[in-house]
Amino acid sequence: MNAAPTPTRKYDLSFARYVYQNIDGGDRMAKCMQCGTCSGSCPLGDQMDYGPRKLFMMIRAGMKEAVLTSNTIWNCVSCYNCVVRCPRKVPVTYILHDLATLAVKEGYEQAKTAINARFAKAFWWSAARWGRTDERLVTAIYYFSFGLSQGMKMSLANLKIAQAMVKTKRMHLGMPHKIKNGGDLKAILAKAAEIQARDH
């Protein structure tokens, strides 16, 4: 008779200690008083499986797998509303970003590698073309890289997110914003491409 597989530990208090000691801003998580200001201030809070407030409680409980597989750490749009409004000055955005990095390092996001490559391509195109990222163009290129039908479905499914980003001024309307001295950027990118080609 085959032995049953070893169950994944649901609670690992060493994870909480690791976050406090190694995650950027983790040492300030002890200051969190669970007021909910961060979750209430987040324009994408209703799209997260756990708001930042609940995610912090899960970290304290040592729920490593649940934390590192949640979509919360990936849905942060870096608006910094939570950081500005936190009465205890907990750097929520930094914590979420570093948790996402940890999730990749720990292998929780291996299945997303191909999808991330699509997004990276769209992101780089916008940065190289305009000198900055334009959320609308990046999102459109990413969505429609899956095909016209899927692109339309993804666009409609995330319409409320786009509206929330416009409302919080994280996504503007009108022409893309360009950086000044775009020629300098092109020269830098050309030189970088030259160095990369030489080294490879």
Partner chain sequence: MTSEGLRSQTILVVGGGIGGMTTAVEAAEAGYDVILLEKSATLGGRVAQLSRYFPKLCHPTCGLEINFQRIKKNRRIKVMTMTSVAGVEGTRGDYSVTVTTTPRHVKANCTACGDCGRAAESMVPSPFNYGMDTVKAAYLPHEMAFPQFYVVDPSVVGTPEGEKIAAACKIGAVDLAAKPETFQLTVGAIVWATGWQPYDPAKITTYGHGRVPNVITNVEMERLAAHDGPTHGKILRPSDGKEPKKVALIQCAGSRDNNHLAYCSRICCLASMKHAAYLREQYADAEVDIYYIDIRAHDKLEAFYRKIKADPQVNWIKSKPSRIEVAEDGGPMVCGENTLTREIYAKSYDLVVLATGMQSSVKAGAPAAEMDDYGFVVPHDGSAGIGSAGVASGPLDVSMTVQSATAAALRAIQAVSGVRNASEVS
Contents of the next structure:
Amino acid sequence: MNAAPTPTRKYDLSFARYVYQNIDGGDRMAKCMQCGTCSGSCPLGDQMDYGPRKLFMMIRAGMKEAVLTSNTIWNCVSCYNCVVRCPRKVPVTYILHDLATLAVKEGYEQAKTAINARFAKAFWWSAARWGRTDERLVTAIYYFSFGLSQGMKMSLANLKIAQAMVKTKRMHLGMPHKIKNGGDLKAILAKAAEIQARDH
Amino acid sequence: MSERKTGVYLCSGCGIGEAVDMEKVAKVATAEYKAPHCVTHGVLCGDEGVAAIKGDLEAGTVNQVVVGACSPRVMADRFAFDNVVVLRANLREMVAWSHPAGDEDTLALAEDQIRMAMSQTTRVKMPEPFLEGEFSTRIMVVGGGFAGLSAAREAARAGHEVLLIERSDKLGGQALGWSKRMPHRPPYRDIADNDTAALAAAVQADRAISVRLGRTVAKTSGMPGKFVVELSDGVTETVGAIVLATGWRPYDPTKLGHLGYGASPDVVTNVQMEALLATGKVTRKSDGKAPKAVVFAQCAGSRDPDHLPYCSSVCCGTTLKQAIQLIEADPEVMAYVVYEEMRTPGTAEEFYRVAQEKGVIFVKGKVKSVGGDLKVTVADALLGEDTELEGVDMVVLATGMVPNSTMHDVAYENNEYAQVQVNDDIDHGSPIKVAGYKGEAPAAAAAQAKNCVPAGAPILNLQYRQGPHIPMLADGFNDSHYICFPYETRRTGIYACGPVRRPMDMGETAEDAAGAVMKAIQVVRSVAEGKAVHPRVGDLSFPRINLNACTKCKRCTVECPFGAIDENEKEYPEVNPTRCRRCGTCMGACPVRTISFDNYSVEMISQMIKAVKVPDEFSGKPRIAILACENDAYPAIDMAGLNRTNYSAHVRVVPVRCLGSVSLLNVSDALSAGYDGVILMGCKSGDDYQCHFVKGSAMAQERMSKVGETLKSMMLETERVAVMEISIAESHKIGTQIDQFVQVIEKIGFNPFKGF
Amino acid sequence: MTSEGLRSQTILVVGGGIGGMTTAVEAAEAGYDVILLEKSATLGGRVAQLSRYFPKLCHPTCGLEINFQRIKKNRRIKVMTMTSVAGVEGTRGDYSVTVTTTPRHVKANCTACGDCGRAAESMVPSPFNYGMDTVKAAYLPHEMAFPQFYVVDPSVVGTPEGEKIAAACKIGAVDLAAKPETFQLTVGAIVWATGWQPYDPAKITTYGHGRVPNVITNVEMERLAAHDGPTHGKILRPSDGKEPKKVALIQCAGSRDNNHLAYCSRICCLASMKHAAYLREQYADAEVDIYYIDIRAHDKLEAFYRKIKADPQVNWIKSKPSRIEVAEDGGPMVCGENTLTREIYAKSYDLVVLATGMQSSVKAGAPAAEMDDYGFVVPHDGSAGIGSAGVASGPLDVSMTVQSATAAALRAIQAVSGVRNASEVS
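Let me have the form predicted together with the partner chain next, following on from the form predicted alone.
So here's everything in the complex, that chain up top.
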């Protein structure tokens, strides 16, 4: 599924224009002057393959594939350092998250296999279902998304921590706690999905 | 003046009375110089003290005044009396504040300060200003483009008649053909209408402005207030001042083959793009189609030592404007700006943001090549790779500005005199001054060619001894490069404005035109009263030459920094007083003392030097004369006193207008008088010179390089004469420098001429 | 409108820095009466606090001396220090301006003999050195101070020390009882030449000025380099007086930033290059890193850029640093992304200089003139009675300030002499 156009040459602006018009905060991305404040402010800056600044330049350069397969869009932890510091007030966080959504929509492999994509999926599953993140289930779903044997391996590696957490009541066994009025949450999420479907 | 009645007024305040015996100081005036009137006051600058002087002047007991108190740099307003000569003896900063109280050397210094002032009382006079003939207040503006139109209008609005000369057959210049102009008013976002046509119409309609189209200046002679201008049509006009507004031309794009110019008809310059935009429809020359993808290549020629070494300033803004116009006309257009540094200084930053909002794409890097198929290869700095831009319909080269400081298209062979003095404001080749390098020092870049007069005929064709051109800086722009005084021209009464002075946009040009007109108005009004303009504002004196003694050596005509002295048909020097800025460089140049001012001459300096009582060699006290530039060195010595810095009391400081006014004769006079050493203190010369008379310090350096011969002929050591370059901010060093020189002299020993 | 309709032909220039002084002398030297108002104790403004100018690396005091002499010798110029404008009423040719003076506690018969300063004991932060050192409570603001009058700090008024200071003056020039005064001026035209203030670095919290040791501003650097500054011209880091050998110069500290100053302050790039020159002139082994977004060496100043660029010990890092932290050695550590190499850096320095921008000194609403959203007074042609000069009109360097101030003088002259309207010329 191709939501966004795929440029055939460098600096074909079709993808950039799609981002400007369709990605949350994308219109303000146009004002990026490539100063580097965002990438330098990012606590995960050195673990991103490009960092937001370069990613924005790549969007302009029409490098859709590289952008949507980058780990940058998955590694944002929403600390908002970049957003408050950006001298051009570009909402970097929104843009990265919405680009991640686009990567999912377009079915990029990285959107399924990137570790943060996996984690995000597990996180969402728990949050949407229970209204909370259940540490045990989120971790389990995340670990086992790598396959059974890998999941077992990862679980065992962290067993001691899990036990300590249970002991100190940081993690509980049994049914996940639910929020009150779970139905309301469902309604909210349904409405959000409806808005998203309409706007995109 | 009838009989000279000198009143000597001494001040014992501010520590002077504690430092020296005032009675002994007064005795110098009364006993040695027979001053008829000498009083000492506790606070001479106070109302009472000043009233006492005024009373004596009004009573007629006194008609010239010597004030022995603080430095002449202060209280000038207190000790100013209409039409009365006031001589100042600096007893405070240079005596009481810089030397030990009660010391005999301090007293000797104070006495000599009085002697130096008294020595002038028999000769000095109120200068008689040059007021011969009629003075025109009309202002000629050369160039009818945006700068010239702005200047003409500003001058007319200030009540002056204007003569506007335009070479082409219509007003408006290059700007007339432009579609729009950059934002120049708040909120600094909106592309503005080009108002050049309206401005041209207003100028045409203005009765105070006489417009001459299709004319150039054939010849300009005379001087401020009295310029005689012969136009190309043979008509002769008289004007008081000239504003040079000849503007610029785009850099020759045929030299930009490496950026694809000529490779395709669709590679155009920003000026050509402006013309296309003005038509309302931008199309490709090759096929008449509207371009959908346009690349703007910045710094096409500019910031390139092989082309234009400077930044043309306006190209970034122009490109932003053009790119926005293209997108506004067709939102589908893809506009790319390939830039190295985006230069939108000041409030123009907002315009950069506007361009980004509109979707202009900025690619930091350098265009490496443009193919005939318009494939643009960019060394893309941010992607870190060479990027090929394909499918480009048009390439716009942001060519830079070349100043029209000559009529470049009119062949002209510079004769010997036409070789304009070109002073490098910055030597592009020299590295900055550093304490050292960690490793090897970098090889200095190839030095810029000096004295490179741009080809072409002179704009004004000045009939000056020093050539027909308006002096230019190394990059071809006209004066001035001063920071504090950007209109400090080397051709008095002629003020450049607009892009012929510095690359600038229309907004800045309008301001610059007003500034140049301000100076033009000031000069016509000042010279009509016989007054000098900046920096010796209001000085009524001017050089007078005793032709009987003149040897026609021509040094004065060659060395005048302002081209004020011409040679007549008999090869005698001829002063044009209103061109003169009163620095006295001519006076210092003259080997036979034929040039003097009413209130400043080689004799006066020598008289001051000789007035000092030089002790004999048995006293063990050397005497050293310091000839100090009044703008830098003298204030620095003054401020050393203000900071209570002690230095040798064996020096005697004589202020001079400029080190350029110091004659070798002053030096030999000092040595003949028994001084043991002489220091010439002036400002920094050479590249980045700081002399406000352009080259006084350099002149002194050059002249003093020849002082060795004089010293040798007198059988004296060359170390006895030193030139020191002192900046005004070196008050903390100057005491030590003086002391070190005194030590050198003490080591060499006394001047054997002492006592002769 | 002709001059007959104008009640006053006097030009009021507000601000006695290089811009205001220029407007004043240029107008006065063309034959107009000028009142030059200055809020502080001396003329000279910001440039008096600079060590040197770019690109010639010459001293501002050289030009100040000329301007001061021009003012001293010109009877048409009336200088009023410690005075500021409280309100403006009226129209071109007839403005009534309310001004207030703050007490200097020293009268105009002061001879600058220094007796009061010697009598003073307590020390106060030196305004001239941005509080980087102290001066006696009775002080001459600096060695070039014009008018050359002492100032008695209000902190000693009403104290025995104050009495002692007053008693030390042999001519009774110390006036401890002086009170603020308000009075009216009638003028025909007004030029705002109020200049600028350095942007408050404390507002850029990520850069740690005041929190991280040895993070200073560009204006503080000027004082460190000046012979009459707190270190007598030797550049030393404030925390321990150590010679700085690794120095970072950070551009756009506040400027080009929608969270701070949205405009570019124009001068900072060149000023920082000058700071690199100061450092390299003093230290053979100094390494200077210049952090920048775009280097804006417009027009002929490009040559200065090229000169500094030729020094292998000056490095250029295209990056707006994200933050400055305290390094392990207690000094500043600059963090960010090098946009050309994609390197995420955290580099320790001996000294970090923030190129803080210029902020208009005009207080909103005061000038009765058209102002832009940034606080600059929009310049006008001579048909308006109120204009602006220098940095009051926008971020300018010294040369451009003088250019603008000379233009403003002409507009003021046009205003007071009655500009011919378009109707009169057709």
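Whichever C-alpha set is largest while still superposing within 1.5 Å between the two forms counts as the rigid core. Numbering follows the first chain given and starts at 1. Since the structure is predicted, the reported quantities are computational estimates derived from the model, not experimental observations.
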Q | Gly40 C-alpha moves between the two forms by 2 Å or more, core aligned | A | no
(Q) After superposing the rigid core, is the C-alpha displacement of Thr139 2 Å or more between the two forms? (A) yes
